[in-house]
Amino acid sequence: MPAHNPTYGIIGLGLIGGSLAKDLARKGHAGSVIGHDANPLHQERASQLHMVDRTGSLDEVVASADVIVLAIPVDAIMRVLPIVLDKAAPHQVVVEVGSTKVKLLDHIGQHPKRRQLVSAHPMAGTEYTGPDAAVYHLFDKKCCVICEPEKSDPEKKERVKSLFERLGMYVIEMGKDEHDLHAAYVSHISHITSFALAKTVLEKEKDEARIFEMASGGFSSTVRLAKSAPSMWAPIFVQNKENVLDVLNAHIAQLTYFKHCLEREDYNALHTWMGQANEIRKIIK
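Single chain structure for the sequence just listed, the form predicted in complex with a further copy of the same chain:
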């Protein structure tokens, strides 16, 4: 680890990359932050917002940074990560922060510089996208998963763990299969139900113009994730297809069971089912 504060290179200046840049600058962790975004408008906007010290091409970022962070959609990580690893000098750490891991880590598993890569998933976000979505404190008190920690160089893994801890995160480690299964249950399915709920109500609205006058806080809460970007989420769902289909089938089975209970006005069954769902209290405060 260099004696000076490291230079961070952030590839992807959206919600995650941008928020990371802002917190690194605020906390004085970074010697400097250099950023790149494949979308020139986003890169320009990140400059305007003084989110990074300077911007440059992908090659410039990779050449300048001690720690290179890939904060781009998971399909783009599949393409860009091998290129970045190819160019990485031995002292450089490469971090990818994608939401799915199995496909990517299988794809990159045999890369000769695999040990310079730390695979992390900071479980933080909002339904917004792009440089203007970047906020301070996004990562505070959230969970960060480091996947396949044993495949990374121990010193590099500790540096990345320490980085996320300094952003306020608690870091846990797990295998890639376990990560993708859990992510399907506690993140991916929530997005699917929100998208589906939004579609359901919007289609009804075509005939019922007044329907949203009554939209309440409960509705907003369950549907807000439906504002999330298709370009980020389509590749996540496809890369985690098997787990997502399993949880989606289980979810549809729950809805179908509720429907049958309601059709026969079975109060006992409805009470039992909802009472069991109430147990979620022990998980979320």
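Would you generate the structure of this protein in the form predicted on its own, following the form predicted in complex with a further copy of the same chain above?
So it's only the chain below, everything else dropped.
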């Protein structure tokens, strides 16, 4: 692989793949970027936005790139990753950036080219999708998790780690089970809560004008994740089902306790409960 100007192949030209392509070009990390998207309109739009140097078929991307990045929904990664690995030459690095790991890495664990794969999760994003959602600096000061680093070729793993660090991320390593557990608690439950809040308000408050007029910053920031694409998030919830159910049960228990405090008019307990929640400020500024 060329040391200074590798060709990157980006499969999936939405928020993550598109933002990666933008930053690779802006920071001079790529000799060229070739892109592919299963949606022809997304592929065409990526070309119009000059997000990539050129687009091509899946086979053309795999044949042309030194580093191949799969930035597609997790159910699509399950289908496409074995195909990419089958076609990959020994020098190529394959990177998947899905939000769940256990089912995928179990699925691909016995592949003869498993060591060419680096499984990463750049924990960055917005509620928007498609090529027009791609932005510069998306990855700055965000966390990137590399999963099962011992299963990847050390040199290839270091290349991927260095790539994300050059994009401004800090990189940590962990096992697939640990990743999916923590992702459920710090990422997946936030989306579930936002979807549920949006459903609650839409079903109870029939006056859309009043929702728009009275929605404060607090409501808007809490519900914004409900704009996220079901095509991306439903497969994440399904693949991480056990951990999602665990965190969901814990969350429901907290809501039930809050409800009981109000029903019993136990306002001292309610105040204490909220104060305990304030402890999060010591962790997240």
